[in-house]
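Take a look at this one chain, the form predicted on its own, written out in structure tokens.
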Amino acid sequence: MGKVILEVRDLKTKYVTRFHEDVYAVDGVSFKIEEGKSLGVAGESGCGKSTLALSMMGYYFPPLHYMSGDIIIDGKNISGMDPDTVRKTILGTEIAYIPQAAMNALNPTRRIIRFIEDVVRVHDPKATSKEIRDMAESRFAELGLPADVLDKYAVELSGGMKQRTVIAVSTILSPKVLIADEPSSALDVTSQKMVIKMMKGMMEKGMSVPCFSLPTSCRCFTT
């Protein structure tokens, strides 16, 4: 048995509606993932897959609320941790998230490279613009994205390019755990292959990937 990199213990989270009603979207979920492994989560629409993905980040915004349970990443329990501490020390490096609506995740008023610089400098304030660009160009190349995408705005990109850009940003700091919520659903077959190849390469280096609602074309990726 390999090293357990992510463990979720009896995690419970809920939504609170504007009528102050509780909706228990994640109710007592537990599982473990070993280093370099993946876990596929499948279920019908509305069953709580995306809520589980968000809950595992340990970074809650209303109407989603943490109730109880543990989220342990490489021995660190992030449950109930201060949100600012999670953002600065956990998100991006320990755990990262590819959202289901990835094409809507980019700020339309900023060039892609500015967005990446912000992400990197939260964790490494001394990183130079050249270092960040070199890092970004390398990751973009893995996903079949030309380097000039870095100087574009989101509105200038196609849907598939936006999806791959968000994946590149989510993995720019090579997190130990990558939560992928339908990571290739908006991509053509060629782009899906690039995404899967990149993720498999990162898994070979030790990254673990919980995947939610994997498309059929990703079947070969799940272990």
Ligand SMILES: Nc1ncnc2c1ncn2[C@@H]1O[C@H](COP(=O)(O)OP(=O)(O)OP(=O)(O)O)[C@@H](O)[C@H]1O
Contents of the next structure:
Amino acid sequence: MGKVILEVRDLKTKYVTRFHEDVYAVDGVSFKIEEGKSLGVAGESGCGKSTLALSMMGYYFPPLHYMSGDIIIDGKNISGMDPDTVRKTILGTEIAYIPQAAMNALNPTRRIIRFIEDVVRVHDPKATSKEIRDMAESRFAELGLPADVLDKYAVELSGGMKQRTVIAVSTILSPKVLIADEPSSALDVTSQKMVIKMMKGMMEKGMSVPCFSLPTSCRCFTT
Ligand SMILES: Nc1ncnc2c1ncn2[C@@H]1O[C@H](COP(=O)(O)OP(=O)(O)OP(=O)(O)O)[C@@H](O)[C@H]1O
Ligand SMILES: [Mg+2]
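Starting from the form predicted on its own above, please write out the structure of the form predicted in complex with the named molecule.
And the full complex, kicking off with our chain again.
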């Protein structure tokens, strides 16, 4: 058995609605993922896949609340950590998340490079614009995205291109774990193929440029 990179133990989380009702969307989930492996989560609509994806990042804000259980990423237990610490020390580097319908997640008033600057500067506030651009251009090239996308607005990109851009932005810091919530289901068949190819490439690529191209070592897809 390889090294376990992510372990979730008896995780319980709930939504508290504005009518103060509890919705127990993740109720005692446990699994382990080894480095370099992937795990698929399948289930009917409303069964809690997206909530599990959100919950396993350890980043909670209302109406979602942590109740109990452990989330252990690369040996570090992040359950119960305060959201600001999770944002600054875990998100992007240890674990990254591609939301369901990610293509709609990009603010249309900002150029793509600005999102990358935001992500990088949370972890490295002194990074210069030139350093970030160099990093982004290499990463985009690795993932088969043209560099000119960096200067575009989301509205100038096709659906498939937006989805691939979100994946590239989310993984810019080479996280150890990538959670992808239905990464291809909103796309046409051609775009689906490109997204899957891109994600497979990320799984296979390994370390072409060590400081920012370490492989994402495990992924969790929901279908
Ligand atoms: N903000 C919320 N407040 C209260 N209940 C919620 C909230 N978001 C989701 N739920 C409920 O939590 C349950 C799980 O929802 P979730 O979105 O995780 O399902 P899913 O398996 O991802 O569904 P789909 O396949 O349609 O994306 C559902 O019963 C849903 O109604
Ligand atoms: Mg969902």
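Predicted model, so just to flag it, every value in this text is computed and none were measured. Residue numbers count along the first chain shown, from 1. Only the largest set of C-alpha atoms that superpose within 1.5 Å between the two forms is called the rigid core.
- Once both forms are fitted on their core, a CA shift of 2 Å or more is seen for residue 143 between these two forms.
- Core-superposed comparison between these two forms: the Cα of residue 81 travels less than 2 Å.
- Summarising the core-aligned comparison between these two forms, the C-alpha atom of residue 126 is found to shift 2.9 Å.
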